[in-house]
Each structure stands twice: as C-alpha cells, then as structure tokens.
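Take a look at this single chain, the form predicted alone, given in structure tokens.
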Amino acid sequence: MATTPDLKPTACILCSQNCGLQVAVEDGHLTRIRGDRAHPVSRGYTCEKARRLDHYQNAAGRLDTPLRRRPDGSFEAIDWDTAIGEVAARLGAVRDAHGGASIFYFGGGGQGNHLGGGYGRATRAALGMKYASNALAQEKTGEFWVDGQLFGRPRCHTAPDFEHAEVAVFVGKNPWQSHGFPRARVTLKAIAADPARTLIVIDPRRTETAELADIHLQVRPGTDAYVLAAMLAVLVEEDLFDDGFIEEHTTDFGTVQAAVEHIDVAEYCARAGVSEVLVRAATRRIAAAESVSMLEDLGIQQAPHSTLNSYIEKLVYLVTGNFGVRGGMNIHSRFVSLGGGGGGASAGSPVGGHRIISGLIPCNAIPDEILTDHPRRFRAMIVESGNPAHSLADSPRMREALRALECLVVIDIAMTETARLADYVLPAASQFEKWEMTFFNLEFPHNALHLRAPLLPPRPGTLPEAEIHRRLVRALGGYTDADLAPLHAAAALIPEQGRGAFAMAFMGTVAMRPALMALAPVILYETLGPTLGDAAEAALLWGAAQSCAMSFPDAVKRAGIAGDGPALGDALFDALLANRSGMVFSVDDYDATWQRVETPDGRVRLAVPELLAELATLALAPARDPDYPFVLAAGERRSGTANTIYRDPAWRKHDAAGALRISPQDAAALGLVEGATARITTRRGSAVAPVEITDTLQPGHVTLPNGLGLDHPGADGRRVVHGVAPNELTSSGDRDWLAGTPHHKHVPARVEAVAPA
C-alpha cells in the first residue's frame, strides 16, 4: 500500500494574503494542496486557486540556464560565471559612462517573493542605481501619498477592522475574488448573516461581493468619485460627523467642510447614476454605526480621480471617527516598509519630473523615461521577478522602450515577455524552492510573518536570488575577503556566545565603510547566512527583526517575544526561523494607532489643497467620446484567473479563453450571443474574444480578465497566446495626474461583432 506523503507548511503566493498552506510533495509535484490551520492568520482557510500551484512549479518553459542574446536576436546558453561577470561588466560599463542613476530597476516583489528584491538593494547600491518602480505603482501609490498627507508618512498604512466592524464598505473592491484581508470569504459571509450588522459595496458591476451585501452602489463606470462627494456632502449636511473626534484628533475640517457644502447631492448621485435615497441611507447607516472599516482596492485605484477617490474615502471613515478605534480604521505595525527608497525622489523623475512616491516612479512614465534623448534617461535596466512588457500599459510602447535600452537583464523563473526583450535572462530558483517570506503584513490589531522553507531544492541551473546579487555585487567590486574577515570571526562565535559580537562587529565594519551598509543583504547572506543552516537566505531578516523590535517593542513583547534592545530582536528572528507556520509578531490595543500618526502635533490633517482643488472640478467633468461609447475595464478578476505566474493555460478550469463580458442590452443591440466572437477597440489598439452575456454589468460596461494574453508551449512546442492581454489595449497617457496610475478600469472602447457561435 503506498504512504500518505507528509504535508509540509508554506504558502499561497497568488495574492497579498499568502495564506498558509500544507502541500506534499512527490517526485517533483505539489500532489496534494490544503489549508494550513497552524497558521495564525488564515487558520486554514484558502480559495479554489491556491490547489493549483503545481502549475507555477512545473509549468512548461521554466528556465534552466542564463541565456545571452545573439546579434541575430536568438538566445545562447551560458555559464553562470560567463553571465555573472558579463552582466557585471554591461552594467558597469554604463554606470562608469552615464552614472548609476541611469540604470532603472523594475520588480523585487511578486505575490509572496519578497526575499530576491531585499538582495536586490545591494546590487542596486553596488550599480550607484537610485530609480525604481514595482506593480505597487500601479495601483496604491496614490493611497500611500494620502495616507502621508493625512498621517505624516505614506508608511502610516491603515489597516481595516472587518471581523469587529458593524459596517464594512468596499469601493471598487471584490473580496470574493481579490481577498485583501483575512479569510475574506468567511468574513462577508458572517457579516452578511447578521441582521445587525451592514455590507455596503461601491461598485459598477454587480460583483460576488455585491450580491451579499445591503446596500450596492452600483455607480456608472468612473463616477467613484460624485459618490463620495456626495457621501462626505451628505455627513456635512446632514450634520452627521463626530464632533468629539474631529475636535480632538483632526486639524482643517472647517476647510474640507467648506470644500463640500456647495456640492448638490441630487446631482452627483444622477451623474454617478445611482439612487439619492440609497446614497443618504448608505450614509446614515455609516454615520450612525460604532464602528466602520473600508476597503478600496483598483476598481478606484486605476480609474478616473484614483487619488481624489482615495482621498474622500478616508474622509469618510475619518469625519465619523472610525480611526483608532475597534472596528474601524487603524495605523498597522510593520515589519519592512511597502515601498521603495528615496533616492532621487525629491526632484521627481530625472526626464520628465513625475511625482515619485514611496520610492516607486510611476509605472506609466517609465517609457518616457527612456524613449527620449534626454542626458538624464534611463539607458539600462534590472528588471527582478515583474513582466513590464505585459503587465503595464500600453505593452506596445512598452515594448519599444525596452528594446531601446543600452542592457536589460531579467531575473526571472520563466521564459516572459519581457525576458524575450533582454539582453541577459538569469534564472532563479522559484518560490518553492528557497527560503522565502512575504512582506505584506498589513493586520492589526494581531500582525502576522511567515516565513516559508522550501518544498524542493533549486532546479538544477537555477539560483535563488540571494546568490544571484551575492555573485553580482561581488563581480561589481562591492566588497572583498578583508572587508568581511570581522564578521567571518564574529560568526564563528555564535554557537556559544550568541549574535551580540556578530552585531557589534557588523556596526564596527560599516563605521569604518559607511557605504558597506547599502551592501548589508548580501553581506549578511555570506557572513551570517552560513551560522544559520539551510536558511541562509533568510539571514537579511535578522536586521528586519532588529528594526522592527526597535520600532514596536510593546507590540513585539505583547506577541510574547521576550527581551530588550538587541535581545528582542535577536529573540523575534529566532522565532520567526522556529514557527513554520507563521507567527504573530506584534499585538496591539487600539491606542497603538495614535502613536503611529506622524503629523507634527499627532493630529490628522484633513485637508489636502491638491484634491480639493481637483474635488472642486468635479462638476466639469469631460463629454464621452462618441467613437468609443464603451468603458473596458481591463483587468477584471475572476475565479479562473490569478497573477501572471501563472502561465500554463490548464490552470483554468472555465473561462479558458478569457470571455468579454457584457450586458445583455448591449449584445441585443450588437447582434451578439453567448459564444459569439467580438472585436473590442481602443485608441491604442483591438482584439477579439469570445463573449459572455451577464446581468451583472450596466449597458455600456464591458469587461475583459486579467492574467491572460501569455504564451506558453503548445503541443508541439511552439509558443501559443491564450486570451487577450489586456495591455494591448491600454494607453500610458491614461493616468492619474498626481500619483501616475494607470486608468486600466476606465479604457473608452467600441466593441463590434464578428461572427456568430
């Protein structure tokens, strides 16, 4: 009789809960997935997608080799020492002629790999290398600049409240797909089973989400906005706000009072298209709750007034005192910080000046950044675990700027769009097979880390990032033996006096050579990694930890880490190797959140001129135009749909084809039947899909998927494009005028049929 493999701990990797898994593993596959209940956060739970990895590991077309394009545009196998010294040599070579600022890096993020972008700040170092950007910018950019106007610092991230909350409001956001906090099903279900309890959603489609809830919003395609407005319009007129909260924590709501007194509630609820009764209600139930927590996600991030949108979102839960309270709104401890660094940012992009924002250049002006004969532009690039050829805007400019880079070398798993554009393709080990750990613990009042030990070791020709920077940063001159020798001697006393020599001989070395410390990943990797066993690669962690434990000490000693200073760092990282299911790292009273508020005098300053400058134009909004009498929202997801990792078509189980959705009127009117082919037509460019008729969109609002439109090896092994890849149709000049994000949910299009089922 055969065994029962053993199930071992990890994590999902498809969306920003990971939640844990257990997964056995035979001959190479992920044979058996399930929910992991060790695991503090998601106890078990997880979505249909997650049971599906074994198609990530094993998809056809991972790579096995670094490769170097040939003049002729074809790609050659090479050694890893060849590539490690030749990419080197290439990057160095345009540092030395242009500076280090004109190699640009893209990615170091991915769903749950999170390990290679913290490696990838020393070679970024080592290259002089200051400009970055990752999908964050495409997306929460400008809710993290909010959030610094709002609470002193775009790191002072909130964090909703949704199992303690009496009303939960999601504004372009459908947990039942997209998640975005914890066991996200099990927590719509419970809320919409009680009777005392409300679930508001904002949301022109008629989402999973919305058939749950109370009270559906269902706004015209881009009108978040007049929605809003006319909530925050209808609090002032209503008098409806928390007088006690606002006197006590908030500064400038006579300004933002006086920013919404003139708006006509009627009139922005018949522009957004929904009803003024249901705007009021939705309202006073807000108003009159003990508590409210709100989520957005990129139904508003990447539309029309993104960033206004964000902005009178927290407005909202703010007037009505849901900040800092159970229930409501609260500042989230952290373990790293979600974003980028700094450098360069405070005099914008270095060609065309856009705002940068947690480090992050907009995704939509990098091609501006390179296709131009500006001194300052970009000439190289690093892009680590992304697909900027597929997954941003407009791919076919996309594409080009790419092609006009001087080098581009890709760190990747699988042969992407974007690998095919390099000039070096650096295989890495995939997520399964190292060390790894997400960066997105984002929960309060209990934040959670896992990290993850791999379920299989690296494909033979493959290294895991950390290896991969290590070899870099040291072909690139970084460091030598000598610079590290004090540390290789503190290490070796470890076992028997603990990391208290190795700290003091780390912060000894990089007094002497300040710039050691930009290079610490890697540094750490190579002199702590090795006292650590299998989990070198974990070894950067140990300055998170210390970081962290000096940053929340309370909170890390409420999560039962015990120490001071350097011990209860030292304490957090021990347990943080031990718990391979995850652990708590910090608890939190609700309190926590006041002491997290970075504004000067501790308040939250409620006015932002910039939109509500933008809030005052709102009333001149521009006319469709007739050629294009369609919003796409270009991206939607679904339950047969998941990040780009996932490149093996099979995965999907319906929907193979990636379906254009569209109302039932709007087929009648065009002609089309279930099955049917469309062609879909934007101003950049024109696909054509299979069509399914739904009741859940408004005429006039039609939607394609996202995470199609890749290649994968057919049959006979040539490369097959399943489904439209929704960036063929998106322009980069369609963006946010203040954070840069993309409008991929507002695309004007024409749709036509094409021919019958």
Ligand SMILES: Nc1nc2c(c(=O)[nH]1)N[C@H]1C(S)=C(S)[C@@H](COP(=O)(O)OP(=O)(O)OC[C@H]3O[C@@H](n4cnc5c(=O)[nH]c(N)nc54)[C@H](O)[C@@H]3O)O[C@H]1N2
The other form holds:
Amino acid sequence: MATTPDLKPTACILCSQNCGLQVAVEDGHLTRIRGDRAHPVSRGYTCEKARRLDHYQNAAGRLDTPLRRRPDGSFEAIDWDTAIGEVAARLGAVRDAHGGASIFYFGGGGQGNHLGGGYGRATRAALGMKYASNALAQEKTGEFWVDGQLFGRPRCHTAPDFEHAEVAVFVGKNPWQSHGFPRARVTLKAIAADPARTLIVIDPRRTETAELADIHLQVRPGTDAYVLAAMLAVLVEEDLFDDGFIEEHTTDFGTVQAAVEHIDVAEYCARAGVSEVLVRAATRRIAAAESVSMLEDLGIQQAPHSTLNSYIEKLVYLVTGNFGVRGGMNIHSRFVSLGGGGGGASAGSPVGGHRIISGLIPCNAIPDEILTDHPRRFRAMIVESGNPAHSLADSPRMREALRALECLVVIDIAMTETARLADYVLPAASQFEKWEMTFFNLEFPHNALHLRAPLLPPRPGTLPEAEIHRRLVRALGGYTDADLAPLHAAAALIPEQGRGAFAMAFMGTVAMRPALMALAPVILYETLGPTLGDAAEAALLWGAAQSCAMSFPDAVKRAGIAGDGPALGDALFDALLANRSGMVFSVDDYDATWQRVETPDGRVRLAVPELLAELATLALAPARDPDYPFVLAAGERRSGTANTIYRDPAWRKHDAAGALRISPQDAAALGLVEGATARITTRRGSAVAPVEITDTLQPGHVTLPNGLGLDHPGADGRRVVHGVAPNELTSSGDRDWLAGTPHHKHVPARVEAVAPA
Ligand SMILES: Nc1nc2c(c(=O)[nH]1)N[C@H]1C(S)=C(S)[C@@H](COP(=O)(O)OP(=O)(O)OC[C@H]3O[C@@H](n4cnc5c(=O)[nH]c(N)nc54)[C@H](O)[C@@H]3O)O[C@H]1N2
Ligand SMILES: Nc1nc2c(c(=O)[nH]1)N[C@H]1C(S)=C(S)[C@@H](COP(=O)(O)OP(=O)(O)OC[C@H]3O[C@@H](n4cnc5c(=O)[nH]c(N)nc54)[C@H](O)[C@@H]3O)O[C@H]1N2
Ligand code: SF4
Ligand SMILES: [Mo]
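Taking the form predicted alone as the starting point, write out the structure of the form predicted together with the named molecule.
In what comes next, the whole complex appears, and the chain from above leads the way.
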C-alpha cells in the first residue's frame, strides 16, 4: 500500500512574498504543494503559481557540472577543483593587472534566495571588488533615493498596512497578479467588499485590481506625474492637508506648497486623460480617511518621471499625515539591508559617474561601464542568480558588453542567456536543495523571517553558494588554516558553553587581521557551520542576527525573544533555526517609525530640490514620435509569468506564447483579429506575437508579458525560444535622469498585422 509522504515546510520562490508552503517530495519531485498555515505572514495563503514549483526544481536544462567555454564558443564539462582554480586564477589576474574595482558583481539573489549573495560578499572582498548591482537598480533605486531624502537614509524603507488601511491606493501596481503585500487577493477582496473602505487604483489598464476598485484613475500611460501633482495641488488648494502632522513632524512644507500652488489642476488632469471630478474625489477621500496606505510599483517606477513619481506619491501620504500610524505607512525593522554593498557612492560609477544608490549602479548604465576604452572600465564580472542578458534593458547591447569582458563567471542553476556568454559556469544547488531564505522582510508592525531547510540533497555535481564561495575565497588565499585555528577551538566549546567564547574568538581574530571581517560569511560557514548540524549554510545569519538584535532590541524582545546584548542575538539566531515555518522577529508600536527616521532633527524633509525642479518642467508637453505611435508596456505581470524562474514553458497553461495585448479599437484599425500575428517594432528591435484583444487597454497602449523569450531544450534536446524577450525591444538609454531606472513600461512602438502564413 502506498504511504502518504510527509509534508515538509518551505516557501514559494516566485515573488517577494515567499508564501510559506507545505510540500511532499516523491522520487525527487515536489508532488503535493499547499499553503502553510503555520507561516506567520502568509498563514496558508498562496496563489496558483506555487503549485508548479516542480517545473523549477526539475526543469530540463538544469546544470549539473561546472562548464568552461572553449575557443569555438561551445562548453566543456570540468571538475570543481579545476573550475575553482581557474576562476580564481583568471579573476586574480584581472585584479592584479587592473585592480579589484575592475571586476563587477551583478545579482546575489532573486525572489527566493538571498543567502548566496551574502556569501558572495566574501568572494568580492577577497578580490577587492568594489562595484555591484542587481535587479533592484532597474526598479526600486529611485524610490530608495527619495526615502533617503525624506527620511534620512535610503534604508528608511516604508511598509504599507493594507490589512488595516481605510483607504488603499495602488499606483502602477497590479497586486492581484503581482502580489507585493501579504495575502494580496484576500486583502483586496476584503477592502472591495467593505463599504466603509475605499480602493483607489492609478493604472492605464483596467487591471484585475482596477476591476475591484472604487475609484480607478485610468491615466494615459506615462502621465502619472500629472495626476499625482494634481492630487497634491488639490490638497493645497482645498486646504486638505494635515496641519498638525506637518507642524509637528516635517520641515519645508512651504516650499512644497509654493511648488504646487500654481498647478492648473484641470489642465494636468486633462493631460493625464482622467476626469478632474474623479481626481478631486479620490484626493478628498484620501484626506478624509482615518488611515491610508499606498503602494507604488513598476507602472510608475519603470516609466517617465520615475523618481519624481515616487516623490509625489510619498508627499501625498505624508502631507495627509498617514505616516507612523496604524493602517498607514511605517518604517519597518530590518534583518539584513537589501542594498548591494557596492562602494564609491560619492564619486558615482567609475566610467560615467552615474549615481550609486544603496550600493547599486543603475542597471541601464552597465553596458556604458564596459563598452569603452576608459581605463577604469569593468573588465570582468561575476553574475550570481541573475540573468542580465535577458532581464536588463537592451539585450543586444548587454550581450555585446558581456562578450567584451575578459572574464565572465556565472553562478546559476540553469543554462541561462547570460550563462551562455560566460567563460565559466558554476552550477548551484537549487533553492530546495540547500538552506535558503530571503531578506524581503519588509513588514510592519510584525516583521517575519523564514529560514528554509532543504527538501532534497543537492543534485550531484552542484554545490550550495556557501560552499562555492568558501572554495573561491580559499583559492584566492583569503585566509589560512592558521587564521581559523582559534575559531575552531572556540567552536568546539559551543555544545557545552554556548557561543560566548566563539564570539570572543571571532572578535579577537578580526582585531588581529581586520581584513578577515569582510570574509566573515565564509569564515563563519567554515567554523560555526559545523556546529549547526546540517544547517552550516545558515552560519552567516548568526552575524546578521547579532546586528539585528543590536539595532532593534526592543522590537526583537516584543517578539518574545529573550536576552540582552549578544545573548539576544544568539536567541534570535536559535529561534530562526528552530522555527521551520518562519517566525516573527520584531514587533513594533507606531512610535518605532519615528525612532527610525534618520534625519538629523528627526523630521521628514518634505522639499527635495532636484525633484521640485523636475516638477516645474512638467508644464512642458513631452514630444511624441509619429513613427512610433503606440506605447508598449514591455513586461506585464500575468498569471503565467514568474520572472525567469520557470524556464520550462510547459508550466504555463494559458497564454503559452505570451500574447501582445491590444485594444479593440486599435485591433480593428490594424485589421487584427484575436490570435492573429502582429509585428511590434521599437527603435531597438522587432518581434512577432499572437494578439489578444482586450477592452482593458486604452487605444494606443499595448502590452507584452515579462519573463518570456527564454530558450529551453525540447524533447529532442534542441533549444527553442518561447515568446518575446521584452528587452530585445528596449534601449539602455531610455531611463530616468536621476536614478537611471529604465522606461520598460513606456517603449515607443509601432504595430502591424503580419499576413497569415
Ligand atoms: N505573476 C507574477 N507576479 C510577479 C512577478 C512575475 O514575474 N509574475 N514578478 C515580481 C516582481 S520582480 C515585481 S518587481 C513585481 C512587479 O509588480 P507590478 O509592478 O504590479 O507589475 P507590472 O505588471 O509590471 O506593472 C504594474 C502595472 O503598471 C501598469 N502600468 C503600465 N504603464 C503605466 C503607467 O504609465 N502608469 C501607471 N500608473 N501604471 C502603468 C500596468 O498596467 C500594470 O498593471 O511583481 C512581482 N510579482
Ligand atoms: N522589459 C522588462 N524587463 C524587466 C522587467 C520588466 O517588467 N520589463 N522586470 C524587471 C524586474 S522587476 C526584475 S526583478 C528582473 C528579474 O530578472 P532577474 O534579476 O534576472 O531575476 P530572475 O528572473 O528572478 O532569476 C534570476 C536567476 O536566478 C537563477 N536561480 C534560481 N535559483 C537559483 C539559486 O538557487 N542559485 C543561483 N545561483 N541561481 C538561481 C535563475 O535560474 C535565473 O537565471 O527583471 C527585470 N526585467
Ligand atoms: S508567487 Fe508570490 S503570492 Fe504566489 S504563492 Fe508564490 S510567493 Fe505567494
Ligand atoms: Mo522586480
């Protein structure tokens, strides 16, 4: 009789929510997948995509050996010792000739895995690498910069509280499909069903979320700055702002007031194509509410006036006093900062001087930093858990840049578009074959962590990133056995005496040789790791737990973790190891937000001169190019997209080819019928796709899904590309002037019918 396999706790790795799961494993496959009710945030919730995770775990094309490029461009399998030795030698030679700053790091984690990036910091330090970037620098860095201006530091990141908000506002965000806050669909439905609460959506498309909305401001694509500025102007004009809050908690309101006073609300609404009556109604509703939470995302962050949009959006909730209150916006605690840890912030990127925000160089600037004869150009690169040749703007130029490198090393689980260009490919164990977690711990007032135990052993030939980086750092001569001897001795005492002596030995070791501090992740993995049973890869979290407990002692204690000083950090670390379905690590009261504002006087600085100057330029109408009459949103989140985490197209039940969505009016004008093939052309490239006609889109607006256009081996082993890769159509020059974030949602395009074959 067949026995029912045990369900084991883990999490979904497809979006930043990382919903807790219970999964059965049979013959190496994830067979039964359901939401984990014990997970403190998701509480059993999942969306439909999680059920297909076996397509990630067992995709054809997963790597199972290190690979080295041959001169003819093909790859040969090599053993790990050869791979580690040669990678260390090749990158070491680039460092010796041009300095560590000429080796660039990209990635460090996707939607489900951030431990690898933590260990990667040791390899970066061993090579003297200085600059880094990751996908956040093509979406969130503008917002981070604004947070820095308003609240003191870019790490002052805010959390919405939609569960308790009277009014919920989504700006360029479609949480029904993309989630982005806990239990998104349950929460959206609850708000929509409650007559006392209001859902406001600002989106050019009538999205699944907009369908539920009380107020949908259906803007023309790319005109959010006008609507948001109009809302701010209405708050000033109708005297709807919160005087008490502004007086007590902010500076420079007068400057903001002066900047919006002259805005012609009617004209700005007309520019955005939305009714002034509706904009005023939405603004009044926000002003009257007990609490308002707002969430912005790619629809404004990857569109014109990206950073300005983030700024005005935040001003709207700030001047109405929806900050530091229940149901409003709050600054959450952190376990580990999500920043990239790259240096050179003041000087900018080495070639172009591009602004470095949260340690990240703008993704769109990366090719400029390589394709030049500038002496400080990037000459080598490590890409870890990222696929820049596919995900960043302008794939043709990105490929050219990656090919121009003296050495490209890729650490991934799959043969990606980027890996195909590498000199060495190092195969990682999958996220279900090692200890993993993410640092998407962005909740308030209860913030949670989830360390996931492996469901399966690593696939033969693969290694967890912790081990890959340990070997690289060793091969680079980062430390010796002699350096570790006192740590091993102190670790041996842990079973009887706890980690006190180990902590002392660690401090002593880095005091003697400060350079070892930057190698701490792999040193902890090698010394503390063996004391953690099978959880050695969790070792670096001990350091993170210590610094978290030091930064947020009261919040950690309110979460039920006991101890003081290092003992509190130890207890937090032990709780993390013990709670396999996740745990709340910090509990806040609303005053915590004010303790986390990092401006010198503790007030929110409302005026941001650079952006107020941009605001003043809005009065000028943007130029349009008659050759490209459409706006293409290149990369829409749909039920059948999950970045590039599922490479196997078989996971997608509907919309297999990734349709080009178009309005009925445009389809009729172009002679397109449902399912017909259309050609879409931008200044950068051209592609064909089947058409889906939908009245959710306005005339002039077309969309393609994100994450398609990946190649995948078919049954005969031949690689076939499925769908349109959106970044064959985007240009790296189309970007925000301040943060360098791309205009993926706003690509000028032309659409034509293709004669049926
Ligand atoms: N199903 C699914 N979910 C995902 C992902 C996935 O691949 N698939 N990826 C995850 C990741 S990495 C991210 S960053 C998030 C992103 O999540 P979202 O930002 O919600 O995703 P998008 O669909 O790219 O864009 C959001 C909305 O912007 C709108 N938009 C387009 N142009 C404009 C404009 O000019 N103004 C305004 N106001 N809106 C505009 C679109 O119509 C769309 O509804 O999703 C996450 N969740
Ligand atoms: N045109 C356009 N481009 C976009 C977007 C858009 O809307 N439009 N969206 C952008 C956004 S918001 C994002 S976040 C990016 C996402 O794009 P990427 O940053 O490239 O991230 P992912 O697709 O999540 O996958 C990253 C890689 O991690 C690998 N991987 C999975 N598990 C592991 C592991 O355990 N270890 C290692 N080492 N590797 C692993 C996967 O195989 C994959 O190659 O795309 C961006 N690109
Ligand atoms: S895709 Fe996101 S919302 Fe859906 S189950 Fe996975 S983590 Fe949860
Ligand atoms: Mo993203």
